[in-house]
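Here we start with a single chain on its own, the form predicted on its own, put down as structure tokens.
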Amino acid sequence: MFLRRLDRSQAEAYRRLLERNRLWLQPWMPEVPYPLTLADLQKIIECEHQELKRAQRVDLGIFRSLDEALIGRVALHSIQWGVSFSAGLGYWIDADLAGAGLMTEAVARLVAVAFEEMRLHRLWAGVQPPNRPSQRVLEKLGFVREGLHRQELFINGRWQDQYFYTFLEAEFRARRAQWVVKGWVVD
């Protein structure tokens, strides 16, 4: 797999991926509008590019190497500079590919970008308690669960708790060689 920004020409592939995974994502993410039009997705992609230019977000597609099909998304959001140099991490993958290790690799690659290219100090992620697969991705990479944020997000018609995970640049440096051996990042 590989990561790259989406452009407007990939809006239809993005729309199909979201539609195919609407029910899979429903418990974990804000509701995907219905109907979801090509124009909606083109506008979303354009907004993602503008937020990247302002250094506020980095949204990337996860693509399968074999056929370059879009299979998921990974993002750094809520980027804070100044005294914290931190960002939130979000991710999801096509339901048919869940559990294959691709999400761990995609998150590892984005973490490497965050610490090596963007020079961030700290990443964080919120994961709902029932979402064990997402928790395993973070724990496998070495993220530390710091606590529970009660009723933090309104998703799927109700307020949801989230476990709060963090990962520091020094922790990444300590694990980077292992990630290279596993093929998650390149040397």
Ligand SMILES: CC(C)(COP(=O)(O)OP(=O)(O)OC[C@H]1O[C@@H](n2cnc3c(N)ncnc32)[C@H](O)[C@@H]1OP(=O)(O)O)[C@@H](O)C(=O)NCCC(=O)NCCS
Given for the second form:
Amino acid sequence: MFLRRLDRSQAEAYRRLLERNRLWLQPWMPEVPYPLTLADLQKIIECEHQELKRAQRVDLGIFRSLDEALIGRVALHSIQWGVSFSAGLGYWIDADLAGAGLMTEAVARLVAVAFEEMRLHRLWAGVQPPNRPSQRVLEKLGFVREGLHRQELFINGRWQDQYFYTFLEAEFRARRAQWVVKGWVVD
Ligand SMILES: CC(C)(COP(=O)(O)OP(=O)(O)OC[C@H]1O[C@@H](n2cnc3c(N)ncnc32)[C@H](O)[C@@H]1OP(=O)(O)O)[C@@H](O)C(=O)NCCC(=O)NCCS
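Okay, that is the form predicted on its own; can I get the form predicted in complex with the named molecule now?
Expanding to the full complex; the earlier chain stays at the top.
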């Protein structure tokens, strides 16, 4: 698979992917708006480009190499510069393709972009306690669970606690050689 920014011509593919995964995403992410029109998705993609230009967010599609189909999303959001140089991580994949190791690889690649190209210092992610697959993705990569943020996000009809995970640039450097062997980072 590979990561790439979405362009407006991919709005329909994005709309179909979201529609297909509406229920899969519901427990863990902000609700997918209903109805979801092509114009909405084109506007969202346009906003993503503007946020990227302002260095406030990096939103990428996960594409399958075989047929270049859009199969998921990864993002760096809440980017803070100044004295912080940090960003939050968000991610999801098509339900039919979960459990094949794809997200671990996609997040690893985005982490490398964050630390090597953007020179960020610290990444973080919040995960609800029952979301074991998401915790596994972060733990396999070496993210450290710092604690529990109580009632942090209103998702799926109620306030949800979130485990707070972080990963530092130095921790990435210590693992980089292993990630090269796995093909996640190019030397
Ligand atoms: C979380 C998510 C992105 C993981 O994607 P994925 O491609 O399946 O991730 P990977 O295959 O790389 O890794 C998943 C790991 O979770 C493990 N796992 C799956 N179900 C599990 C369960 N019920 N309990 C414990 N571990 C579980 C898998 O075995 C795998 O670990 P392993 O490699 O040690 O075997 C995907 O499930 C998803 O999109 N979920 C819905 C949206 C979401 O939760 N986004 C994250 C919000 S924080």
